[in-house]
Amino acid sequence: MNLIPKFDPVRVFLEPWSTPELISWNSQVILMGLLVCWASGMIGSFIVVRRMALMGDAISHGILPGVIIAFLAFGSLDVGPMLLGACLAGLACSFSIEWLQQNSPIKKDASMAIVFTSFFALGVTLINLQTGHLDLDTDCVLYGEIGLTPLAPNITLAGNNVGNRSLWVMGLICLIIVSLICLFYRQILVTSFDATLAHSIGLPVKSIQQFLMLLLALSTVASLESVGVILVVAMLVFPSVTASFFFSRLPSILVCTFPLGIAYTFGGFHLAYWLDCSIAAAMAITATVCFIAALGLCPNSFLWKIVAHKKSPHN
């Protein structure tokens, strides 16, 4: 039994688009992947600069109790209460991490681990206490299934079906994130690179930090239902670190989020079709491959150093 199926380019690249039904279904999957990559990548660029790359993982686990408490308060699993509960839990998670770091000898990485495991354990416990009353699977939160995006309920406005709810929510979140980052780019940039300078010119550093965490929580919870933690955390990190091999200026790195998101989404989709595996995981694997390629081909990489050494006149 072969571990890897035989590669058939016709089946892998053409079959998913061979009928109108498949085109309609797979287009929604691709669109969701693009929106998640772009929204998470934009936020992730600033998260990585702040040396908080694991914050996405912490918040993605830490929002679980907020989702459960929102259900208990509103009696509904609709997207509005879920977003509200998750965002409040995400902010509480971020505040707890900052408080531990500033008021105890615990360092940031340890405080992240303590807070997100505690929040996640609380969420799992609340789910167990509500067994029979709450239809929420923790595996869905962790892994998701982007391939089932087309099965999400449709939104109806004035009696008209306007399309897939998950796509509309994720599209709106992506638009909000991109717009707010463009609008407050200078403030986020200064506080990310030099908090002392930001304080000296009167910028509210802590408020901007919480604002960024709110955007991160929004992006995370809007993505979890369809794609799970794996893809969200991967897209928070990979676009910015991959682009940083070739560009040093943050605007260029932010722009690279969009073509890289396209490469991750289409590459991962067709890789999953070939290997018959999780689409979200395949997108993360594609991002890993792109990262390794950039690591080897970027200027001053080990490959370039080997080539330069061989061309050196002293050799």
Given for the second form:
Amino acid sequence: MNLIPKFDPVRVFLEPWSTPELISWNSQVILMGLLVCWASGMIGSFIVVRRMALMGDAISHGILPGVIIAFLAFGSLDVGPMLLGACLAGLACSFSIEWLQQNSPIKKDASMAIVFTSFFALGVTLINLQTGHLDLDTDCVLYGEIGLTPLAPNITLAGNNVGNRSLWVMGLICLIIVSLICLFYRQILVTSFDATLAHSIGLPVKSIQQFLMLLLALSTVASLESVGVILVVAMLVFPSVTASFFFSRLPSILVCTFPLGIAYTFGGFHLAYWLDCSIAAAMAITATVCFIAALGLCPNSFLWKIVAHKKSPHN
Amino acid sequence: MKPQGLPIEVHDLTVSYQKKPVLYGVDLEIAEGSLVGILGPNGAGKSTLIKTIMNMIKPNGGYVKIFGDAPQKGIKRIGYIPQKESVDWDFPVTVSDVVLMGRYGHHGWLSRIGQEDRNKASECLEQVNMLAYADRPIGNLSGGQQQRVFLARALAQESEVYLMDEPFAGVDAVTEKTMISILREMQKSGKTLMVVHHDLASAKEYFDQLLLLNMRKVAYGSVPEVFTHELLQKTYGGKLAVLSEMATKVAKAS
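Other form of same protein, the form predicted together with its partner chain, not the form predicted alone:
Now the full complex is given, and it begins with the chain already shown.
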């Protein structure tokens, strides 16, 4: 039995780029991957430094019922209603978590677990109720299929075909996230690091927090069809955690998420081509490999300590 | 008529957490240029008082005024040093990043931090002898160095009133001396300071006024008036062991 296909560099690295059709198809997949990684990496860095990594998990699951209800209400898979539904559900999710925390003896982690599983269960049930007349299937929401990005309908603007709809939406959201974070970096930084100081200089701390949750919900729902609710958390958490092994300032970490996004996308794409598996999963595996490498190679790594220990003449 | 109200005026302030009162009927008037130490046992509501003055907690009764204004408006004139435990020391920021945050209040939403702010930040770091550490991540500092950084940030804020929550906690003796002399200088330049403190023995030398707090205001006044066995006993109540230990220390010190 042959579990792992033979590694043939020509097939893995050159074949996907050998004909114009393949190049056109695969470059759309790659672009989608980059946009997902960049948007999630940026917003994820803030989520991680605020020690809210699990909030990403919670929001990504919590938006599901919003997406389905928007679909049912508008009867179409149009992006607008879906994004709106997702944002509303995401905000409802983060409000409920906060409310539970403040008005009941339940602790933060438990209230997150309660809220997001309830939301997610509601979403899954709604999907199942609708299976008869709807082409939205649970697998797609759970795992995503970035490889099918080029199948999204094209947008026509003033009679001209301007390209793939999914790519435009993701691109726009990525641009919004990156520019808002650059513009309001200072405000987001100070609210994340020291909410009391932020409050004392007159910043609307609560609103900024909700605004971050909104950006998180936006990036998550846009990434949903490519990487799915589960792996989107990997795209949120891995870039900044990996970068933080080498950089101790937030701006450097934020910048570092861009090359990491490129590494995840290309690495994942070719890994998936080799193993013939889901590209999203392969991207997450690449992210894991990068993380382990960073863990081993970072300046304070345990590996160096072992090496130094062996070299030391006193032992 | 006075041109402006007192830096801090608290009237009949009552605060409770989930129906348990933490502060009860506290009245307080702090004059400009005071250096006030806030003393009281654990759970006496010291931090709660600070947070309520800063409008982080909504009181159940009574009010706070800052220079005669409602706290929402007056809060911009307050600088503060957070309790050490409330800071995330693993946050990816350097010493100079933290001090620069003290300058944020001087800028609008979209204006950029300029060279002037950086110079001010370096100047404040110099004042607390931490300029050499400007590019260090805050997680790499010792307890005393960490508190100096936050003091530098407070200086960079250039506020009129400062609230400090246990700035001397976990600090070495040298740092404590440096910090207290800086607090004195701030006071001399007309700043009003309220400092939560945990060590009875040093409180006597460090501050001009003391606030003894245990859910209620036990006493507020100058050190000789307030630092009496009777009032301290009233503040620290049943915690006799702690008190006698402190008393011996005080006796030894004097």
